[in-house]
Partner chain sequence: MEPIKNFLKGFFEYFKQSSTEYIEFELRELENVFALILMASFIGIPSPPTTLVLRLMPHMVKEIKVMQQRAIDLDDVFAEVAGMFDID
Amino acid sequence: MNSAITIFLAGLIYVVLYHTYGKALQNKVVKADPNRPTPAHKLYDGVDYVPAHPLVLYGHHFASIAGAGPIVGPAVAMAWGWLPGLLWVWFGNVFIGAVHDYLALMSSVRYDGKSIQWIAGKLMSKRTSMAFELYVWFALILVIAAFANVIAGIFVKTPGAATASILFLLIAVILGWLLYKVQIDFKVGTIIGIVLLALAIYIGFKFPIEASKQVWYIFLGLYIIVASSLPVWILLQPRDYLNAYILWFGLALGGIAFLVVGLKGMGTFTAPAYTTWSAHVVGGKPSPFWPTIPLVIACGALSGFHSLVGSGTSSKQLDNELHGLLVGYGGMFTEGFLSTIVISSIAVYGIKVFQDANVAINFQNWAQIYAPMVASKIGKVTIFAKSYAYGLHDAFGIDVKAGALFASLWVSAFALTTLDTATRLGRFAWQEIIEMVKGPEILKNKWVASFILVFLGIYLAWIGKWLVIWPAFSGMNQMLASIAMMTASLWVAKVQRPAGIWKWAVLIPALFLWVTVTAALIWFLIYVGKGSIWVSIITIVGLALNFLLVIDWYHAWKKPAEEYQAATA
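May I see the structure of the chain on its own, in the form predicted on its own?
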């Protein structure tokens, strides 16, 4: 295989499916109406409900859902060879992940921007909603701990990225003021923002800020409390929009580079296409491709975290229902394209990166040593960053060290965006929980709700205890996707009632995902989780929730559609 062919095929698949399958979902399932007022207009409050330009919201949504997942997951899955991972990214992305993200967004839009957890309660039962809300809130504490640890680590190792990131925040405030208060022309504001962004990167490299990890924890904690409580137009929207330019630039540069490398005859895949059914991947154990692949390749194909973003921040900022396809469906396709670049770059240059680290790898030992060596010696992000950098060098002559540095900055931009969006989502979940139990009003205050969440998350990062339960997170995240997809299938079948076979286009992937994730959690509990009592407990709790969901879903599915209240809009 040649890198030019995979990049071309990925682009073709995503463009064609967006304009056929995606448009059909929009017109026949969601029945998007440009004249129907969205929550951003109906409930405008200048804080969370604020209509955004479609490109700004697409940038926010894509940057928030990406994180490091579409890079790390496919990089680790190369242990099975490049072909299984590539097929799962394309298949899972088109028929499950993008459908999941788009329906989570649009169902939330039809329920006044409420979360997917709230919608599950509306369509199934209150106990489903409460269990779902608590699960999401605890999961987001863990996300904050993990991403704070990742970002603080990057800032310590690459101080220039810290300087640039802080300057990004100031530039975002300037852009937000220009766009919403001065009401400068959108294109002019964008150009000013991009120029300042480039200047910030230059200053970052010239004047790096060096500090300990603990100092960065405190900084990040204060930052995300403020960022999640301020009105979205001041910081969140413009910051994510500008960050997205870094991400888009990196995507375009990488896509073109691996096309050029392929056309030059230097893009032949040197990694094996397929190794074995059970490569050593999860916890260093022999891991069957099915059902463990959705646990490993998360964001590149599908991720439950995306449903929280779609039904959390994005649905409250959608200006027009027709923009939902670009934001929800297109955002997921962009992640799939990113994962395709990751797989292509490692397939071409992965062996070279192993050689740089003095690790002898070949077709015979690939399945056994690839994932463990990536985790312990090379680094899950580093193997991509260096492979990407070699591609830029062979395509355009860019220095390998500069290319790897840019790739690292790229990843930190993803992670920082995910961190503050996760905090805002955790605040929403906490406020919905307090509303359900009719708790004191003070606990619903946005500053109080944010502080409680961030304090717990940063504390876990500070003491390092989040690592004890992190191995269970990938399974829990995909279980969240399963719950969201089952909820979406009910919404489509009972509320939207599409003609013909379209309800099966959601129901079949939802059932496939539920069976896959349940089997994966059972496998994980038996073969991997037994080494940690906390991981085992969390996995068992997750499984219990998963079976509770399917029972409630079955009872709801049997009800006549007439019993369901129509959409509120």
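Switching forms now, from the form predicted on its own to the form predicted together with the partner chain, please provide the structure.
Below: the lone chain, stripped of partners and molecules.
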């Protein structure tokens, strides 16, 4: 197999299914009507509710759902071989992920841009929406653990990225100071920021900071406590802005590089297509492809956090109901495309990266050693970063070390943003919970609230093995997807009432997803989770909420459709 062929095939699948299955969903299930005013028009306020050009919104939506997820997941799933991962990315993307994103967006459009959890509360019960809040706090601990682990791993494996990332933070502070205190021109500020960014990569290249993973954990813990408490204009705001340039540059460069590599005839896959259905993936244990695959590959195939984006900001900016297909359905396809590039790059250069690390890997031992080695010796981001760098080298002759450094900075920049946003949000959620239970005042203090959350998250990262935390975090994420899909299935069956078998186009993926995620979490608890009591506790809480949800869903499902008429916004 050649990387150009997989990229071409992915494009073909996505284009054909977009015009067949996607269009059918739009016409038969959602019954999109170009004449029905969208919330952007009905509730126009010039701030949140603003109609946007469909392509602008599509770029907007894609940028917000793309991050570290579609890179890390497929990289780990390569343990099963490139074919199972690729098939899941394509299948999961088309029939579950894209349907999930599209329906979250469109149901929110029909309910005045309200969030999917609000709709869940409306269609099922108030309890469902309350459970969401509790669930998110627990999920955030895992987010901190998982992402601290990713970043510390990158810093250890690519010390140059540590220097560049720390300098990137300083650059963001400088940019914030220039824009808000000195009040220089916005464009001049942007140019200064980008030049400094290039300089940071160069300095990182020359002066790598080497430290152990534990040292980086402590650094990251202190950093997120401070960053999440600082006024936003100092760090978060300018950094988020600069991130756009890194992501866009990385995506465009990588996309073109792997097409060029394939066309030059250098993109032949060296990794095995298929190893076994139970490779050692999760926690170093033999992991059955089903049901654990959605725990490993999240974003590229399906991800619950997308429903928060779709029903959070995108639904408030949709100009016309017909644009929803491009934004919700098409946006997810674009992310699947990104994952296809990741899988192709590792399939081409993965073995070379293993050879660089002096690990003898072949078709026979691939299933046993790939994932554990990636987790312990090579680094889960490094495997992608180096493959990516080799691609850039073969396509454009860019230095491999510089390419790997850039790719590492790219992923760590995103993970860093996630890390302190998660801390900030977790602090809000914690303060609300304390408020609800009338806990002591001291616990509401922002430093105390941040410390508790960060301590738990970093502690998990410190003691837990990467391969245990990532699926636990993913499991919570996929449960969110399952909640969103169940909500969407109720909305479709009871409110939309499509003709013929179209109700099943949503119900079957929703039930399949629920059963898969539940089975995967139970499997995880029994075989892997026992290694860490905290991960087990969080997973049990998630599972309990999952069952609560299905009970609420069942009661709602039994109610006659007529009762739902009133719920239509």
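Positions refer to the first chain, counted from 1. Quick caveat: nothing in here was measured; it's all calculated off a predicted structure. The term rigid core refers to the maximal set of C-alpha atoms that superpose within 1.5 Å between the two forms.
Superposition of the core reveals a Cα shift of less than 2 Å for residue 319 between the two forms. Core-superposed comparison between the two forms: the Cα of residue 85 travels less than 2 Å.
Taking the rigid core as fixed, one finds a CA shift for residue 449 of 2 Å or more between the two forms.
Relative to the superposed core, residue 391 moves its CA by 2.8 Å between the two forms.
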